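One chain follows as structure tokens, the form predicted alone.
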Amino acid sequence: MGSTAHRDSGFGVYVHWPFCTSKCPYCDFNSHVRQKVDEGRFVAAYRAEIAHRARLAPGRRVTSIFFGGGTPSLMQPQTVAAILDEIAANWSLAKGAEITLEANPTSVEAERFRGYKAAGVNRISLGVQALNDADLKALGRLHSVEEAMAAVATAASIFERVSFDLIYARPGQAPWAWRAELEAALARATEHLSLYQLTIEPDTLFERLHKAGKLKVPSQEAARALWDITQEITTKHGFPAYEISNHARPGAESRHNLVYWRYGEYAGVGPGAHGRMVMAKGRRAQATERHPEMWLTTVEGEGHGLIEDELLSEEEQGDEFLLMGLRLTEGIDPDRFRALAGRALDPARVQSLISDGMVERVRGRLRVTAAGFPVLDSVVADLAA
């Protein structure tokens, strides 16, 4: 890159645990239903893959670790501890590093959560998804609203940092209902909320139902109204958006996700994990084998599960930087874009978007406006052209 900007953004480690008790109809994540998992065998593979990444990118200082899935809260605490120990043995761990574990409300047990805390986890992210029992059932979730709120309370009693997710723009969701649901969520939230607009993803049950006319989602205008309500209520409660779908009290932002959005460097380990590692010749895009058992045997045979490891061109880096950075309300540094892409942003395109009220310049940075965020993809495409 010719600079240390990627390191200034932090170095994260993403650990993918791909197993779930059931597959949600809207989910396109790399998740697989298994009744039994040989955790000891998988731990050995995670250790091998972590050691492999450390050989590729030695001397890094880990600022954040994120256990995603799948359902990481199905892991035994000793599995989490073993993986964290291996990360610490191969890289230095920053003091106060953020260590997040995703959990489903159905897998929340106070004793297990205490085990995660003892292992080193200091932040929990709960997949609540809705505060309406009928909608939870339609989303394929196995918990009730009562169970979800009990899980939030349990997590908050053990961890100082707790986040939970909700999905809005659900079929038949009225503005007044989302307003009430969001108010209820903010009454329980401690510092962070992730609020995602439902999208129909390829190769999901929801896509098949949608194509068959059996699932109707809100119109573009109705979804925009729900977006506006989201911004209004979260701001009122002191949870402003810092990223297009994420809201936090100031200072409580997800530091790991900021590594992604600020185009930092991160290692991805586990089935289907992605990474961006900066090496001598430049920034590399990496991905591992998606199928859990195939990943396992590949790591056991070759010492790692990478199936993609490609050097990114300047153009590709510039595109990724825009795609990630413009999601943030803080926006991007145009000088860093120039360093990555080998060219400056087109002044005429920038000025046109400013004139249209889609972006603005603030203290040398370029950021998307409130009017621009609902059409972010178009803004990014225009700037990248």
Contents of the next structure:
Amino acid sequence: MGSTAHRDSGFGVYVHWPFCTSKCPYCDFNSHVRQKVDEGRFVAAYRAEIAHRARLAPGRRVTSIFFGGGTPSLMQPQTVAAILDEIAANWSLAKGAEITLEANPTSVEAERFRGYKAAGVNRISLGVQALNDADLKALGRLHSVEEAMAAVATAASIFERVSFDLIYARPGQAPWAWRAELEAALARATEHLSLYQLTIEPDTLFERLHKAGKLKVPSQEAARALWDITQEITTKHGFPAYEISNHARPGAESRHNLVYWRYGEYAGVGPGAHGRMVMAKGRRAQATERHPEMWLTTVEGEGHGLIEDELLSEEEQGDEFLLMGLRLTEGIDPDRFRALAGRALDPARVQSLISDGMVERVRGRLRVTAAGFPVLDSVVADLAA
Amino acid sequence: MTTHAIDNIRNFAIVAHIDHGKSTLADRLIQTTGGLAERDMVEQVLDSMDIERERGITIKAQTVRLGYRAKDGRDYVLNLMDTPGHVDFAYEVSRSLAACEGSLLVVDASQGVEAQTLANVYQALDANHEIVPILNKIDLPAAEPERIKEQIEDVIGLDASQAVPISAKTGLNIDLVLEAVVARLPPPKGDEAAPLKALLVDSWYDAYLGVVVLVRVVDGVLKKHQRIKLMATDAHHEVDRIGVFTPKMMDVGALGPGEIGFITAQIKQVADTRVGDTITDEKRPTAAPLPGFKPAQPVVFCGLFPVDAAEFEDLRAAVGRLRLNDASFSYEMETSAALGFGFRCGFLGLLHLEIIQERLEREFNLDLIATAPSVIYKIRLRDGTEIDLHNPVDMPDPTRIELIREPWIQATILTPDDYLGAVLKLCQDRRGVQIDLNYVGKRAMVTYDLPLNEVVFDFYDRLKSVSKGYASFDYHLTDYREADLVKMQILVNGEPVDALSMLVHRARAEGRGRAMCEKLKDLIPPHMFQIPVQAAIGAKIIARETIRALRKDVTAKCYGGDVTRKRKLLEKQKEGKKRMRQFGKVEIPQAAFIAALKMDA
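Switch from the form predicted alone, shown above, to the form predicted together with the partner chain and output its structure.
So here's everything in the complex, that chain up top.
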């Protein structure tokens, strides 16, 4: 079962579109600002990459596709359509496959929503980030709250499935303010919300400001209070967390992201995309060239953009499985850990975490408790050791 | 068959404070007399260990035979013993001195007399040496040869009018040093017709030759193939190689009275030889052995544990190897609940401890945790038995103890006047008793009686820091005195951490306990639960700190593209955990042990 469980989680395809209108000061994703993008050339390269991955892992049934970025909502709908057609042509597309596209909630982009729908997209994830204009500006976002809410409404009128993101624990954010903002967000949410605590990432403008003392983020204690508020309010409104930062009405979870967290199989195409594909010798960790134009020429020259393609050891697979699986409220199957890692979890460590109330055993699964989630990184390090 | 002077030989040592140029002078003497070709010359020729060259110190005594044609036209054989300068190696100095008739006293012409200068020169005087003062570094602008001469006369009481001004670095007046050795130091005396009587000065293990024995012949002749007897151990051997150091090994047919050289004789291990023993002829033994030396006794103890428990066997092999060449270092296996398997080791002093630890880490590639240094406490139990306590962990229940005595030292400290106040305060804080205070030129010389257990705990570092590096320090053990000592334990999450327990004076316990808890609070990372850190004497808590529980430690975003990076972070965390000690439920980083034990209360 350990060897086939990755299939049970489905097969996802991640498509990375690396361009943005501007760079947000907190973002460390692989995103680049360009005046003009030759979409035709890029489409050809995406098609080549898809065909290449299909040769590596033929015969898969694709259960989800995710356009991430960057800002995929800057793509022409026909670009999205061409990529989706290529995926369908190289693998088979499962009936009702989830096809998500990340979008900025601006009016310009909202105009393209119908085109995306026509191309086959059935789920939209909007980067709203805050319901406070001053904070949106501080986060470097180009939209207003009003514009974002209009985009959410437009998306909801076109797509059955809509999610949006908020960033909390922002500089100076008071608990009462977050409470109000979250209540407002839940009033607008249809089925799914991603709620991320602001993290100061390396090599970002926010990191420089933070180091210079010009950006103050909430203390550990204050961040914990905001976390607790988040859990309380989302649960009350029927949007419980199913993953550390992801909340949904039951049944409305992101199936694509579940592939990652359930440590399933996925292909990554586009600049700086990552994949985990299970091939003859085992699970491989793959990554492509990050720089968009270099990726383009690499693909044009070699037929693919992979610059990393490594077989993962048992220990590495065990680590990745814990790292991802324990983020889910459903937890992990310890037998699958054993199959992947080639060893069982240390019973003494498990027992100690259980007695501290950090993890629990439920119907043969091991899952992190409400007390354990806020300190998950320590719990994972403990279990993985 | 009578004792007479062996006129063409001079045996001499060089004594000096560390950094005053002893090894450089030895280099110049070897070079000037042609002992080594230019291409073989490296700095500090006689300091063969890397650690000696790097730190500029001499640990093992070395010897070299120099051929010298003097101004009087005669050829002389000069045997130079290079001796360690540091107090920890005083026993090495004393036995080297016993093999010589005279000493060169090297004093830095700008720094003047230091604490170790005094200690070493007194040893040379005890050995009835003729002493020639040498003023080194006179090429430096800060040199004040006239003032330093006065200092030598005032402080040591030696006639310095004939002191030789030199620069070992530039080679200035090295010829005058050689002439002074010939003219002013006495030749050895001996009787070549008498039965063999030779002093076993030192021995060491050589990977190719086995045990090499350094000897000084007093009477008679030592020859190749001779059957010899080591008198103290009554071991019999045949000499299979005999020679001298030039400093390279050079075979000779025999060594006569007054000569210094080496032999090998199929001796299995260094422990089979006793330094100070008398070597004589098996068939025709000498009537009375030489007086010999007291064996060096370890005075400072600490536990050494591998950071990675899997390296215990490597550590065992390494301490065994070091012990082969350093009989003054002792060890026995020890088990600690906190640190696992390791060794309780005895050292001649703190420098010795540091050097052994550094050699283990460097030459054997081991990562070590050293526990708090301890001394030997003498405990009398109520039932009348006396025990020596080397390890605080073994302390009997206080109700069984009638009294505890601890070792005291007498310390001599020389310091510039500016720092005298701070030095006195440090000594007072360490329970010191002032014995004397006077001036050597502009420098104060203080004599203090101090409990050794206060000195092993960071005293030397503190002294250097309060005097900005200018104070010099030397000490010797004096006696044992009764003291109100208690065992202080450190409890982490309610569990005693044996590696951190220590014997401390009752009056100092609270301060040290508080400092230790504060330090540990910063050194132990927060866990998923709150951790009390306490210092206790018996059941009584004397200090407490709390490490607060982690409140938030979770990665907000983790998707398909983040897995590799997060996995690499996790691998680092796991690696870090391997280097921690699991203690109950608490993981204590090894750095915490090292830093907590270095701390000064």
